[in-house]
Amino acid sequence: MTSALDMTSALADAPSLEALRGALDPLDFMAGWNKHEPSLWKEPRTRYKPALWRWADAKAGLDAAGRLINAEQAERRNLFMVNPLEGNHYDTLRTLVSAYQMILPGEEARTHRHSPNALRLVLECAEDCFTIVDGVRIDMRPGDVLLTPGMCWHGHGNQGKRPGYWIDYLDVPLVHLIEPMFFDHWDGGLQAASSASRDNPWVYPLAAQLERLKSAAPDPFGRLRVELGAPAMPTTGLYMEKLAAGTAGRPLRATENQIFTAVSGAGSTRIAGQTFEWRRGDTFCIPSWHGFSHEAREASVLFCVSDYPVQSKLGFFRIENLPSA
């Protein structure tokens, strides 16, 4: 066995760079002049790809799953939107993941909590479809944005006569990157509600955001958008953006990772040379530093989920206009 003294001597007495490299390897040093690949580059680059997921496909898949698997077997009956890059089985983007979810009449999705921040955009639901956050029952309405900040207890139930459908957005991939993951189940299934209210910081009704959009002035990049909270979640920026029929937005690119869902209307978004057609309920993603522009065929509202708060706090965020095509 080679002693620590022998290894240190081998370093000090190395007769060549090749010998020095051989002496460094067993000590888990990497010589900067022999790096396998650069660790710095001129501008952002990512393996994540622009992609779009259709609500019609998700609904068909969830309805089939409703026949084939119950909520207890699935924990949550959901379909993750997995970025189509090789080897990826979960992430939608580097810091964000999104999924379509459904709950059947009479079902309960048991209460749990976790480090990642989560939120949902309600697509369809009957009366008496609800979530319970830290003991507060919140009845869902289509278009609601509902928050479950990190380590808040949350579970769902459906006492109505029709399935409830929504889209989940979480910062799980970010937590995976920095690793402070914790997860707990509530003892006893669904936490009982101690009160019921839609008037609390966890609820952003669509009607209120549409009213705000009526008086919204264009931002420096020409967008008619409002922010939910300031921000609503510590790691995740949430925005509602209005597009007039027949209009096209300015081409932009930004360092933030963004997931968009069409709340209403129909149109297309061009991302790094690819065109993605969307309509109500469809979801698409724009990876960091990919140029994009929206075009609306109908009056439309887009919901945007972004990692802007993290990038802004760390001083990394950058956004710029691009030349029109």
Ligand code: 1HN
Given for the second form:
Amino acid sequence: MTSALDMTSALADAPSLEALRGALDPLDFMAGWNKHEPSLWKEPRTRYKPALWRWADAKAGLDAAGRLINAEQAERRNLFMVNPLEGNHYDTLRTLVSAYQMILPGEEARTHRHSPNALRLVLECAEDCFTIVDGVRIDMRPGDVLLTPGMCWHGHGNQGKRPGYWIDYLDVPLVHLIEPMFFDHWDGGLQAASSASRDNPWVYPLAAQLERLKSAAPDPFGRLRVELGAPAMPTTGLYMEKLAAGTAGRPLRATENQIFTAVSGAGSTRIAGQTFEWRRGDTFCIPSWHGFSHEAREASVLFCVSDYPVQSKLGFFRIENLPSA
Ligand code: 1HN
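Output the structure of the form predicted in complex with this ligand; the preceding block shows the form predicted on its own.
Every component of the complex follows; first up is the chain already shown.
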């Protein structure tokens, strides 16, 4: 065993850079001039890839899962949208994850709470499919955006006659990155609802957003969009964007990570030279600083989930127009 004193003198007496490097290594110092890779680069680069997941595929997969696993066994019957980046098994993008979820008639998805902020976009459900957030029952309606801010208790139930389907979006990868994760189960399955209300800050019905979009003016990048909340949750910005049939948006790029789901219509989005075709329910992701532009074949509404609030609060956010995507 080399003593601490010996290690210090090996440093002090190092006859060459090579020897100095050898003496620094056991002390867990790395000489800045010996970096394995640069730690700074000229502009954002990410290993996350643009990708698209089809609602028709998700639905077929969830229906099969409905035959094969119940909500109790699964905890949540969901299909994560995993970025096709080598070695990745979870994240949709660096800060966000999204998943399609289904609950069968008669099922309960038990109540829990966690640090990550969550929200859902309801795709399909009949009456009597609901979520319970901190004891408030919220009946789900297609097109709703329903919030579950960090550490709010939440569970789901379906007392209707048809399965309920929605998409969950969470900032779990951001929480993994900065590590303040907490997670608890509610004792006794699904928390009982002490009240029922759709008139609260956790509910954004689609009809209200469509009404706001009617009088929305284009933003400085030519986008016709409204924000849900300001922001909806501390880490997560939510937007509904309207695209007229046969129109293309201006190409742009931004440092934010964005997940889009088509709420209605059909079209395509060009992302860094690749074209992704989408229709209602499909979801695609745009990693940081990838140029993109949407093109609507039919009149369309896109829902956007973004880490803009994080980037903006920290002073990192940038956005710019591009000549092409
Ligand atoms: C979660 O709590 C739900 O409550 C859905 O329905 C998806 C994905 C990652 C972590 C927690 C839910 C989730 C999730």
